[in-house]
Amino acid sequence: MITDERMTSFLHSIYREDDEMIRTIEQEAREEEVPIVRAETKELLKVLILNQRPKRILEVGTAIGFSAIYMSQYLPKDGLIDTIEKYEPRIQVAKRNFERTGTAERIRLLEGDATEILKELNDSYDMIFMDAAKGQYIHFLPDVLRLLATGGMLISDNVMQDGDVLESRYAVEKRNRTIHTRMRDYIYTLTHHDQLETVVLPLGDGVALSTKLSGTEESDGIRQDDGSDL
């Protein structure tokens, strides 16, 4: 938790209640310990979609389809979502959830490793939601930027890693140091990339909002991982 627990609880208490099916899928995810977006991040997604009115959304990291289903409620009538997942058991649950919510026609599930699928895509997306393996964000970014339309928004979830990203790499568990370094490099890249304007919000587990600018040079802008702290 990177924000005050009492404040977070208060905000949760005043959010408008979702419909029954959304609540059911959310509860099932909690019971099965499947990671899904936090309540405050979910509310942010809703407001951003209603404000931006994206017709095409790409989600990297489907899990059981909760976020895609939730976002689909607020799309324009002709809006579509592509979502990527490689873990077979979750793919099957996501497919069932799309069918039970009547969203299968608006959500296309792309099965396989995001690294490979992203390279094969050539569509243009108005919004991209990054919510997959945190250590891979930095590797996904070049293709994500290629696919993001000018003026489009990249939303990166869980960029604070429960506050670990603030610490020195030597203060986090050894097994988490690679992810720690890559996430810090990712945040640095987002905030210094010549194609992006980015704000990082201490909301949920940290959310980065990046808008792709027009009239910029095409470059990957990726900071090299030299293992050092920022």
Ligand SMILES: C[S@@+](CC[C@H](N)C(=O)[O-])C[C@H]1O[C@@H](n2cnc3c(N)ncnc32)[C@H](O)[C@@H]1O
Given for the second form:
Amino acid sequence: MITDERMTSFLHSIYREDDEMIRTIEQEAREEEVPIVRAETKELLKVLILNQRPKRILEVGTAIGFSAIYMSQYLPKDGLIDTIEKYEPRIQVAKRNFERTGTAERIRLLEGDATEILKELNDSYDMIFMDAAKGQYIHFLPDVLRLLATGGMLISDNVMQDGDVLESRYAVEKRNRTIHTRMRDYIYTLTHHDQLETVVLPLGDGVALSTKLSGTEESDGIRQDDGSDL
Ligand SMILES: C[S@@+](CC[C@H](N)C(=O)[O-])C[C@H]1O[C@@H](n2cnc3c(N)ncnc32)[C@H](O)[C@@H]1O
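Other form of same protein, the form predicted in complex with the ligand, not the form predicted on its own:
Every chain and every other molecule in the complex is listed next, the one we just looked at coming first.
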């Protein structure tokens, strides 16, 4: 956990209760140990969607559809969500969940590996929620940026990997070092990319919010490390 437990418990205690269907799916995910979005990130998604009013959302990493269903509640009336999942057993549960919540018309499940699916997509999305395999974010990024509309928002979840990202590479278990390096690269790329402005929030397991610039807000050198001690 990257945040203080007292703070997390306090935050959990002040959130408004979700409706019964959402709570049921959340409970089922927890029972089956399916990884789903944390409460803090969920709250953030709600406010971002209500504020940005995205017509099209792309989610990378559906699992059993929990976050897609949750987000669909706050979409504008004509809003649509595309969500990508490759793990067959979860695809089946997600489909059932979309049916039982009456969201199947607003949520399109794209079945298969995001590495291939992202390349095939040509739509423009106002919001992209990156929530799949953490080591792949950096590989998904070129397509994600191509698909993100100007002024759109990229939300990347779990960028702190339970705090591992803060540690030196050698303090991380050997099996986690590749993902550690890739996530550090990913965060650096988000925060230094000419097309993006990014804030990394120590919320949940770390969330990066990036907005895609039009190109007219071109940096005036701020992004370049000029060696000064600013
Ligand atoms: C953290 S879970 C998603 C949770 C979901 N967004 C939620 O909050 O309800 C990540 C999911 O991404 C899927 N995934 C991982 N890598 C993927 C890839 N390359 N293509 C498609 N799905 C992938 C996993 O199978 C897993 O179900």
